[in-house]
Amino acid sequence: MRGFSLTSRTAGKLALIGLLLGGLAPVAQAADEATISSGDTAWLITASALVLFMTLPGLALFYGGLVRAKNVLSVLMQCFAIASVMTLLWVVYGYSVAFSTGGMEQGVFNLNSLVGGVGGMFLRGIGPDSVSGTIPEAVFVMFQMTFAIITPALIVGAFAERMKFKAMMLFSVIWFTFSYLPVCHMAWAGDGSLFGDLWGVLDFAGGTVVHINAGIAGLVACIMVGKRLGYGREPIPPHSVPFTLIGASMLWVGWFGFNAGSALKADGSAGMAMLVTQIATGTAAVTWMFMEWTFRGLPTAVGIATGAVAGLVAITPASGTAGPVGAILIGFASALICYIAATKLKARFGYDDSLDVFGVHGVGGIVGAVLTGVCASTALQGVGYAEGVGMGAQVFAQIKSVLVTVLWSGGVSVVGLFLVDKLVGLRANEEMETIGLDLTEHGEEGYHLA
């Protein structure tokens, strides 16, 4: 049985009759109902699942393969627990603090440029009919929740194999509250937000919010927690390179939700974001592979996976403004500079960034954020700049956002880790670290060897 449908001409006639007989109200109601796009909604639901897939199981496997067998469960557990706790915190107050606007004005200075309010705690006021742009607000809440989940999970790679589980959880809560939420608000909330409305910074999918923010926290954490036992004196090889390759592959696929989803529409901007993400990632992976081949004599699986992640990180802020040529530039530059950071810089200063969180996410995020200001140029197939803004001014705005994020995240991390150390102690003792965190922290083993 065929359903009844109106042709556009018939609908237009009925709308005119409605204007003549009933005023504007029916037409306004129809316009409100038309604001939700089923195509945009379907894409954002898919993108949310892809970004969650990046953490569980993507990041968990990527990190889990890089640690020793005695610590594999501890890393998987950390990612799983963070995903669970951040979900609750996002609902209780995170979404409100990150995205609410108004109500925080103080004299001549508007605190809403730095942080939102708590009027929307427990997602108050959000129901099935709430709309954000062209999608239900519940879908937007879920999409942004997946970003709030993966960002603190990234940090655990910096202090893997040596931080207490309870210390890790407490620090994650503190850092999420006082670093992730304000930086997210500054970049994306609008209503006079520091990075977006006031400075005109371009950060399409989270170069500052996610990668620089987490990378700096990782650097501070690995220094304050200290080096792993035997670091620099004995080999500490990854226990499962296949896990790492599988995890990196999941990250690569999931990242399309991360970047293309940030368009918040199923449109040409999302399509280009997906394309430049693929181009930059492939370029970075190939660049890292040939650099290893040149300087180490052999291309490694861990190396090409790391290079791919560096490209994914760097293209993130530029994915909505760069074109194919810019994506190649960003991919090449990120692999080159991150390779130097993860090998030469780390060796020179002697910090034990276990899984190169700072070397890849921190440095890659900085490279991508700065080059976003360059690659938006139409000469590089980018979308161009705002009226009256040139490349120099845009790059300067990008650098300011990098510096604010570095100082903000660094300061919160130092204070947060200091407090956690005083409350519960940061580091597992020597016996726990020697036996492995799987058994000593969780009472389980990743592998039962006969």
Contents of the next structure:
Amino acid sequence: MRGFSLTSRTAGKLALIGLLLGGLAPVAQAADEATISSGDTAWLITASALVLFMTLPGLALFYGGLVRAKNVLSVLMQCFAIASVMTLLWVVYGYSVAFSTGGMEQGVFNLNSLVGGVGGMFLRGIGPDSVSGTIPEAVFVMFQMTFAIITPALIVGAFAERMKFKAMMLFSVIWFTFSYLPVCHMAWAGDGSLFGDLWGVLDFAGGTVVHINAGIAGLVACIMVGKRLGYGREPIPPHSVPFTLIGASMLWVGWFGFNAGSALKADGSAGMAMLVTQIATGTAAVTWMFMEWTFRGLPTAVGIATGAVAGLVAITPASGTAGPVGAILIGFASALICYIAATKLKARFGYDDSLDVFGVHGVGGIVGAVLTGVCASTALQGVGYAEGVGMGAQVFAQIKSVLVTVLWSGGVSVVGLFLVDKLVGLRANEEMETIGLDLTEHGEEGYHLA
Amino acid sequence: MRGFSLTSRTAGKLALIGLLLGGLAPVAQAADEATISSGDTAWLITASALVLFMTLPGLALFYGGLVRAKNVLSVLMQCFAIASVMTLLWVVYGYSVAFSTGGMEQGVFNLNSLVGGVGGMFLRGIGPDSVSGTIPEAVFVMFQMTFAIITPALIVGAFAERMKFKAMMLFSVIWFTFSYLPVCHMAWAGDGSLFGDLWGVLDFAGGTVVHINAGIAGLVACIMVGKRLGYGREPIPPHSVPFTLIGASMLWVGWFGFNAGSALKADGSAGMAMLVTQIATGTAAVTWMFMEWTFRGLPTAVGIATGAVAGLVAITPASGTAGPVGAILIGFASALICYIAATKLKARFGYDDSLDVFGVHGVGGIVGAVLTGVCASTALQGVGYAEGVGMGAQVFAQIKSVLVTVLWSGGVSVVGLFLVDKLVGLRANEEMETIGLDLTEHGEEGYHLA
Amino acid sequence: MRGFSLTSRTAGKLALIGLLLGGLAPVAQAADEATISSGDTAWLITASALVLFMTLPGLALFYGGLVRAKNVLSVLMQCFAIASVMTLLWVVYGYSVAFSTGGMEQGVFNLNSLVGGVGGMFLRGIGPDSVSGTIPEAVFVMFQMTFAIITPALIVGAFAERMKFKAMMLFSVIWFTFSYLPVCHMAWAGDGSLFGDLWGVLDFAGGTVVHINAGIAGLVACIMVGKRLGYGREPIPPHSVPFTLIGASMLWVGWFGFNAGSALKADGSAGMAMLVTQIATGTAAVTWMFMEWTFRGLPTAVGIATGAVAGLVAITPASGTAGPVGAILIGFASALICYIAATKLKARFGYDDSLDVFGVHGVGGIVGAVLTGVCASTALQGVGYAEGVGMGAQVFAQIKSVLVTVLWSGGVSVVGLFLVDKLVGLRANEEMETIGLDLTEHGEEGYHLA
Amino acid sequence: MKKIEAVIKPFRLEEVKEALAEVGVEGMTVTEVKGFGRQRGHTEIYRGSEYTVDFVPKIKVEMVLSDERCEPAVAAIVKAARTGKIGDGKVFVSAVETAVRIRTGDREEAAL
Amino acid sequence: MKKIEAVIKPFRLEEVKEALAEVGVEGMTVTEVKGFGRQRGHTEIYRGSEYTVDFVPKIKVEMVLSDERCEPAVAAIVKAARTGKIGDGKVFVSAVETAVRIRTGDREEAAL
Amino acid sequence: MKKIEAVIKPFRLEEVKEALAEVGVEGMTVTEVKGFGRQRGHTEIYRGSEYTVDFVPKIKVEMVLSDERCEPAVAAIVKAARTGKIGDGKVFVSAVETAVRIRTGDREEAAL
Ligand SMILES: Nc1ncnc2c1ncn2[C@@H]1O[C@H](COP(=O)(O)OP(=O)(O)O)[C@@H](O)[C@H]1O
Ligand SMILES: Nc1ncnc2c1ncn2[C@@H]1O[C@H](COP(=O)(O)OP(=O)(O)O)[C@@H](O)[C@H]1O
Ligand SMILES: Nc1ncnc2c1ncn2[C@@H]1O[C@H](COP(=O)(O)OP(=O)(O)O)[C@@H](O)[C@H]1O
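Mind sharing the form predicted together with its partner chain? What's above is the form predicted alone.
Every component of the complex follows; first up is the chain already shown.
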């Protein structure tokens, strides 16, 4: 398979971690020996299932509960359709474009530092005996696919209750192709990749790739699609807060697959990733709760769930390098800042980010990405920096990757939405919006309870 | 333990896969050495939990959402009760009848090619140190139990909203004993078994054993129990489409336990099983969505979820032998054909298969079983056929196993339902059906929302 | 890290099991060699996720469905807040107080037989390369944290629909600190611990630590907080039985993490723990169903779910030592006795244990703890007793641990609730209770369905 | 003009609607209600407690129509809603003074 | 015949039902409604937004009865529904011309 | 006293409430109902079956007021509820004989 090598994120990330951890065996070689570890495989299969579970039904419920009853199916359907379509695209070209390493060279910047080739379309050459690191490559393909599914699914929260299904589908395909795949490649494709190798950015489980990427797309989309009818004038309460809490719980549980799975092994790094994920999440939830209690007079269920998600988002890039104390710091900061973003900032600028995709994923992702540079410090129980790198340099690298992601995703989103608008129109008409998208776009009603 | 050997499905299936994969070490010996792999065990414990999760709450919700609010508990209760009763029966005699290999000999047909003995009742002789392949036998017993639970639970969708609870329980016990256990034995009991050994049928995770078996029983049952009052005249809409989508999501996620778990190891075969499961499911969901969009004018949430389940069903027997391209083929074909079965066929023949057990599991199972024979071909990225077997022969073997399963399950169902009808009557009376089974059979109402 | 050793529950429990299993290698040494097994780690990471899943959303839904719609969020929120706060407390001091072994010596009773020290606050000294048994210590910390989360969360069922959120939070913190941590230490801290070492009590996964501990606190709390307005006079039906059944299903599935995870390895002991858990649960569910069918005339959905939970509770302490037949016995007995507790006993004494925390967890926990002593017998397929111990002695040890737990938790609860009442008042006022806690305590409504 | 209010069994709604269409009634408003009367309710069981619900689900159909259409409409409802079992429900008629169609401002009979 | 419509606080329904039974009212129809009046509603908070709900859950109880039973029934409702706090609700009485029992075709007082 | 019953489109409720406040109506009772009329319903699709729902969600607003306030209130409702499209709904007025405020026992106009 010319131009398409199996060496992939595994190698890139493991090399970095290997470097950081110092004392351990030179894991960078692991990718060369084709030995499957049943333990690592067991965990990664499970982790992949957990990350899919985050989207279906986790995210679908988290979002579905927050919209009005007349639009609940539209949200669930969008998550389902994205999961299905991205699965196909991933197999056809996504995995290849994201992870093929043809033309890449350690320390060298070229086009392939930004994006991979299409030599591995249709997963050509991948069989049950292909190996990636210590796991079957099929499992690596699957694990990464679940990330490629949830990221566009995250965006739908921003334009919920008003965007046309057809437009949403088209935009998702465009954005996936031109924003998700390149940013993923830059971060995780290994030697020669812009973020991961050249800049030495720490993004263990997808702060840039997933959360900032999606958060910015959400912000652009909610502005370009426009506000919901009646936004700001009439109440648009969640139709089922229990669904939102179930969804948040599933996100929480599934996120262990996301973060601890990103170790690509069932080892101490995975274990610590799980632990710091839990700590940051708990801290963020508690922080949000007390913020509301203090500033609103009451702690709310939607609030604590949102806080938990903010913590999950922010710890994501740091989960492979931060320790318990760093996790507390990240959890606290993310809840604080996301709280402000979702309550004050949105009100101030008046965009209708329906389910706070930008406020939680965009802002939380940025907070996390930057603090990852801080919390890798051994002074905060972190694993330390690569040789010759200090906190300042690391934070600077983190910020650079944030900026590139913001600009890249923002640009792709603007152009993509513009095109889709020309092609099919972005927005459901007033009558459809008033009646609800469930009936008008899908011919169904969520509930027939009587 | 005379007449009851621990060598079981593990050996049978691994031998076959071992043969197919060629180059790998002779895994057929694995069953002889009593070494437990912690990685394989970790995965199989997890897989067992995932398969149970498919029934509780996955299937229960998928079905529960589709019925009217007045019957939601009856469906949930049926799934719960089946899970509980089958657990007991599996321990008392089920595992023994399904998997004991006494009297079996490679290549020889006799009574024990169809059914096992009762020497292992009450799991006699199985302790924490019993081994099956590379996992504790307790885990194998548990994993297989979850299949024995979901299969009868699948059937309840066919006669939902009208069958008596007592009749349902009796029928489930009869059908489990006389149809599930033998078909399971024929497919998976190892050397000497009719499908698995003598005919060389490929059924990795239960196309015949689970889906065709249950689908046919559903068809027979819905015909013998009769249509719901008002069927075809008045709308019988799902009471909670969100529940159905949550359920479908859980089935999807849990199915990785079903299919990748059926490798009985955490290896490349499991990894590829997971990947093709995902691919077929995504493809089928997309296919169904576009079929509806084209022929109905709107893509529906219930539709995309049904498509996903059709894909899951169809890839099940093929998940150990098909590759990515084969998975796309299977996903596409199953959605296409199940769509026709669930919309046209049912309307045409007028049976009331309430939740399309036959249309999705029966038909999808048959499509999958046949295409398994096709997609094992290396031309479609499959693992290839056993020596001396070509595509034609394999497909023929597949078809034979389908026919036996159809006749066997159909026969047992007819006789079983006839007996149960004589004993306690199959059907709730008109008043009960009008008021709903929740109140009349269980003394409860699903919701008290006000 | 003086006074705080990594040797912990792992060692204690494994030593005991090792003793019991006899023939196996001397696992007690496992804690000394710092080798991580990827298979064991894979399973324990998964198990931790499963146990968190039991609380969020499992328990939250199980309880949330049983209350009235006006209080659903208060229950979900309590579970969420407890999960978050306990996460922090566990990191800050909980893990240290529960598992530090400083001052402990095999066979010697002293203060540290009851409670650990605070030398390990903020998880000092635990990094990605810290090892506990064959898994990373981070994973052990995480796994145990999920137990520390669910236990106080269990209690909220007893005073649901009337206790103030603030009071609930305060009480949870007090009870966690003074009852959960010590009882956990007594049972699982290893050599020198009162239950685990000195008395040789068998409590594999938390009969005393979790269920009796929480059940007694629930009983005390529901008495001290007082009955709900209208209790006994007007119907207080569950607002969503489907939620309760989904929750029960998630508890069931997650419990495999709880029980099989408590083996701390992916081995035969874990496998058998999973199997007996399933068997006891199925048996208990069936038993409860038939009890209701016989004595009430109808089998109910809430009933079968409650039966399942009773079985799960009772098998918990026995899951490492009982065999299939013992599991049937435990399942049957627990359903029988809990049925009487939840229906007759409560009615008789007139306390308002809203969701039967005492009736199911307290009583089921006691039944299980005592029968653990019986079912370890090889005559019932159990793993047998430690050398020199007979059934009588074992049962006596079990009973002693039950009594200590009852008194300890009861005492802490009485004092804790008394203090909290003085500080902030335990109970919402009449108007709040009438309107519902969702609106009055959290400013939200569960549903806006129209 | 008269207003007819009919409380009927839920599963007879379709029949009643059709019967009314036949006598020329083209508009109506329907409400889910709970009825209390001779028809007994049901018993529910939840773990420890068992209780009786006296209220039975019913549908209330309301329509305003001209005086001369009233009797045929009442007759149509009674015929279509009757099952002969206790709990079939009631029909009540009262006077209405004014009717307005919001869309057009049409008044009285013209508004119906 | 008269029709009584009472809008009450939901948690007084049981008391009202019993009080009505004592004065011989054997049938009634109950609807969940939202009331708007002097009693203020509540505030809800969802992340960024906070809003006031003016409508308060109420129960409407309707019954038709003979003229002479009307006043005792009104009195019974008022007594049973009263808590003395704002929002206790209202009772309205109007005339009904015809009543029919669907099951039997009985008319007027006999239909009640 | 008069009773006004208005059946309106759900999303006009806020406007109607405000318009009524302007003409001095301080109390009302609101019910979710389903309307059947000229406005056609919608079609739903569930796998094999497709069916038409004729009933459209509506809101019924009821208020009792003194005779002189009646016409202004009707006018206010009509104005606020009108969108000009089919299905805007109806307003009906009928006579009410008695009104009681449960909390105080006040009668007639004083009760409103
Ligand atoms: N006096 C009444 N006023 C208003 N509604 C009534 C009255 N009596 C009965 N109803 C309504 O009619 C329904 C049927 O009445 P019920 O006494 O059960 O049977 P039947 O109509 O056969 O006499 C009741 O459920 C209630 O909704
Ligand atoms: N004029 C009215 N017409 C119809 N219903 C009314 C009217 N005024 C009040 N109501 C109903 O009565 C309920 C109670 O009224 P409110 O003004 O809050 O308190 P009170 O009954 O103590 O005066 C309201 O919620 C509303 O449902
Ligand atoms: N005769 C009637 N009696 C009672 N309600 C009616 C009547 N006709 C119409 N309605 C109610 O008014 C609503 C609107 O009527 P419709 O005929 O659809 O449009 P429009 O009000 O524009 O004429 C209906 O949905 C129904 O609820």
